[in-house]
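One chain follows as structure tokens, the form predicted on its own.
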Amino acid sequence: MTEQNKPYEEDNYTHNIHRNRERTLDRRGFMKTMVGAAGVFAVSSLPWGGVAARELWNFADDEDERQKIANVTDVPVGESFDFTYPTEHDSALLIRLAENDYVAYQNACTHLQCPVFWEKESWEMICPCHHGYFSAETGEPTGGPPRRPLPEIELQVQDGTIYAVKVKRYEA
């Protein structure tokens, strides 16, 4: 640096500004940056969007393949039934509430996923991890954490056979 650039006088001038390479990164060039990451970012997002728009405009409305659960028979009034539906991971729970009144939900409580049972004095499913409380009836929470109701799973009986059908989408 030659003794004419110093902006000051002075001897111990220390300041660690480069006035030539202040200059690399001007509005135009941040402006290219912007949209530069713009563009990484909504490229990033398609898949997410993709998803989310598929399930807003019910672009996921796939049938569930119909699966055998049990024999009417199999099921006394009061109790319940472990299955899994629609897929060997999902735990499910058929409870038949009356003579021909049954109900299934998946039993994966909304609360943290603790598994729901039934509870036939109470005549409610209890998630234990917590104390949450879901009605019978509807699958909606009556007590402690959960918020959501139950997933429920659409049920046909057919010549004294019940049939999972399909899994009810959660809605607001």
Given for the second form:
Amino acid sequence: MTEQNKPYEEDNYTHNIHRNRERTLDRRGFMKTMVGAAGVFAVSSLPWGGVAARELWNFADDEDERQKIANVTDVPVGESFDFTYPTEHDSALLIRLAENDYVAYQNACTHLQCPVFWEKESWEMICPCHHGYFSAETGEPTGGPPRRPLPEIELQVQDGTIYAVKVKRYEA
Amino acid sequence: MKRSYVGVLALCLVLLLNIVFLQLAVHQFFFERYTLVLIYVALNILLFPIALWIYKKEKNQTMNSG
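One more: the block was the form predicted on its own; return the form predicted together with the partner chain.
Up next: the whole complex, starting with the chain shown before.
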């Protein structure tokens, strides 16, 4: 077919495309997008794998530092005390359940990280954002959307002072 | 030319598995089950060459039949 006899003006080898960019939405283009998306997913899961691998292989030397929280006299029975542990960005909550019974948890709700508060009246820890409830004795969720327990902090009481020793790991 | 949507469906399935594995990896990360995280991340990465293989296979088939 010579140049003069060309039946269509446009440079379009199938002659049935009527809209701009119509071919970019075809089956081939869709499949290319899907392959690209698979690549994006592969790359975006790398950081999780990286941190997980680091946690696995540096397990032993990942000890938290001992840190003073409060004096025993600062926390009456049934009251709570806010602190941060192991870094200043991890807020935590110390609760004195009985004369010699102290518990402490990192208080970011395991649902969507809202701060969890101690409610003395109901003897429970409450996340006000979506009404999540946690048992103060174990840190386990007792109601609402959270499914995982709050990370517990191991404590030591020495000479009238309460120390945070380390963040307990979940039972794997 | 008869159109085959097998490749499209297979790639949709790959994307669905991608979403599921990433979700599981993130969940297991917060449960501190790091071995499982590594398994799901590996599966997610493995899906990319599979997707590429499906695409290439489908492209060649279309070229041969069309």
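Numbering follows the first chain given and starts at 1. Just so we're on the same page, rigid core means the largest C-alpha set that superposes within 1.5 Å between forms. Fair warning: this is a prediction, and the values are worked out from it, not measured in the lab.
Once the rigid core is used as the reference frame, the Cα position of P128 differs between the two forms by less than 2 Å. Relative to the superposed rigid core, L112 undergoes a CA displacement smaller than 2 Å between the two forms.
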